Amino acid sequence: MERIPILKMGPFLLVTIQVDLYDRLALTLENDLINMVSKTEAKGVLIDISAVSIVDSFMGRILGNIASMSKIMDAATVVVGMQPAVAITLVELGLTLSGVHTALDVEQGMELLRNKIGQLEQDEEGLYDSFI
């Protein structure tokens, strides 16, 4: 069965889509991200769509649950690289993508991952200190 590459690089999990995702790969995607965030206890996801030039409503849900589960897991996600085409049919199909970070490339969403990391931190950290 065809597989979509998971990278690991520090606490964040980098997937790049380089082909059309079709239902049953975007389900073992979606599957394979959540059991690797809950294995690694990665801290973000980054999805990189860069060479997706269609999106249905259903690859539009999978984005979503990817990030719902990912939150619920405690790892931000941001999905970079979306192709103009892409982001208005996305806005077309009513998907909103809530709790789905979005950043213009690869760079741009390290960063963004590293600032929501930092503000986890600092959240623990308040949160930790109220209770001394």
Second form
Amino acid sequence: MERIPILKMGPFLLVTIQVDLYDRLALTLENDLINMVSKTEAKGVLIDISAVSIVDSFMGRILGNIASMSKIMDAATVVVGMQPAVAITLVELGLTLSGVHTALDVEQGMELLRNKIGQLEQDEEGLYDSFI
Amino acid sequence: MNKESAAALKGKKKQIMETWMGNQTKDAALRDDLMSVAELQQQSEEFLNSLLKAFASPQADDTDSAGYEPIHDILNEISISRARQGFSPRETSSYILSLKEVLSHTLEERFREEPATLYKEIISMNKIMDSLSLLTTETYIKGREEVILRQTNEMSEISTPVIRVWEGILALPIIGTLDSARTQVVMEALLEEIVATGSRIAILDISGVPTVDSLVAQHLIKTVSAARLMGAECIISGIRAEIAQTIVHLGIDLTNIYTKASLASALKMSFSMLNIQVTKAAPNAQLGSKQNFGF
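Compare with the form predicted on its own: the form predicted together with its partner chain:
Every component of the complex follows; first up is the chain already shown.
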């Protein structure tokens, strides 16, 4: 069965979707990705959808699900490279993906994730300091 | 229309042409500011030639027949060009109707002795000319509509330019009322430009929008959400006091959207979001560089 590869890059997971997501594939991706987050204890997930030209409410929901699940597992999700047409469609569908961070391209997405991790570490240190 | 009248009209072609041109040039409605007499003469001659040919054709009474095709082409061309030049519809159709009078006189001369035939021939000639005159009006309106449509498109394109004000910052001054169709144009133009330039911040300046109702606000929120999905942030600027009042009175929720009173403060905000610092150069340094020019 077709699968979307999930690459590990340091503390992050990188997913590049190069085909149009049909429902089954999206569900498999969701499943694989969460298992991978748990296995690698990743701090962030970066999903590149620059090659996706068709999007429906189901895929919007899957992206939202991935974000909420990752958040529970302590990983931030960034969706990068959304095409204008896809963005317009999602907005028209009423899906604003509120829990998901977005960036224009992979480079900016990585930077965003790094900042998020920096923030998390600072927060944790602060917590630790006050604890002492 | 029978063969005899067609032949009679053909025989008097020169005379018809002269009288018709005379009537037209005498007419106060002639717009010699828009069209030269020589041009009119050439147009009219071409038209009359084709018309007389069509009268002689076997299906002379049917203006949809093949014989009238060249006439349709000529009339289309005339009315579209006149619509663009700014003639009124009356001036355009009276061009055809003025010929009717001349043709009637010619037929009257030919059939003076046979009133019944004259009556029949005049009726059929009237029918043909009226239908041609209607055709010019129809085409005239079509030409006008094309002009209006083109202008509307141009206006919506011109009035929504996407400007790159800084590296990574786009500005979109919106001028005029935002309706659904225009919002679509605005949204698409902005999102395309965000992708093309890799900008992370877009400033939507609505100083040029006269009124903001709930629909316009909804369109703006949609644009902001779409940009956010792509990874860019929007700042809405240029909100005037009365617009702020309307927004609050209408109960529109703009709390999740960055808003600023002026484009300048929106730009300032973008700078701080992108960690850009703009400082005044030291006055001495500027003086020094001037002296270096050696004047």
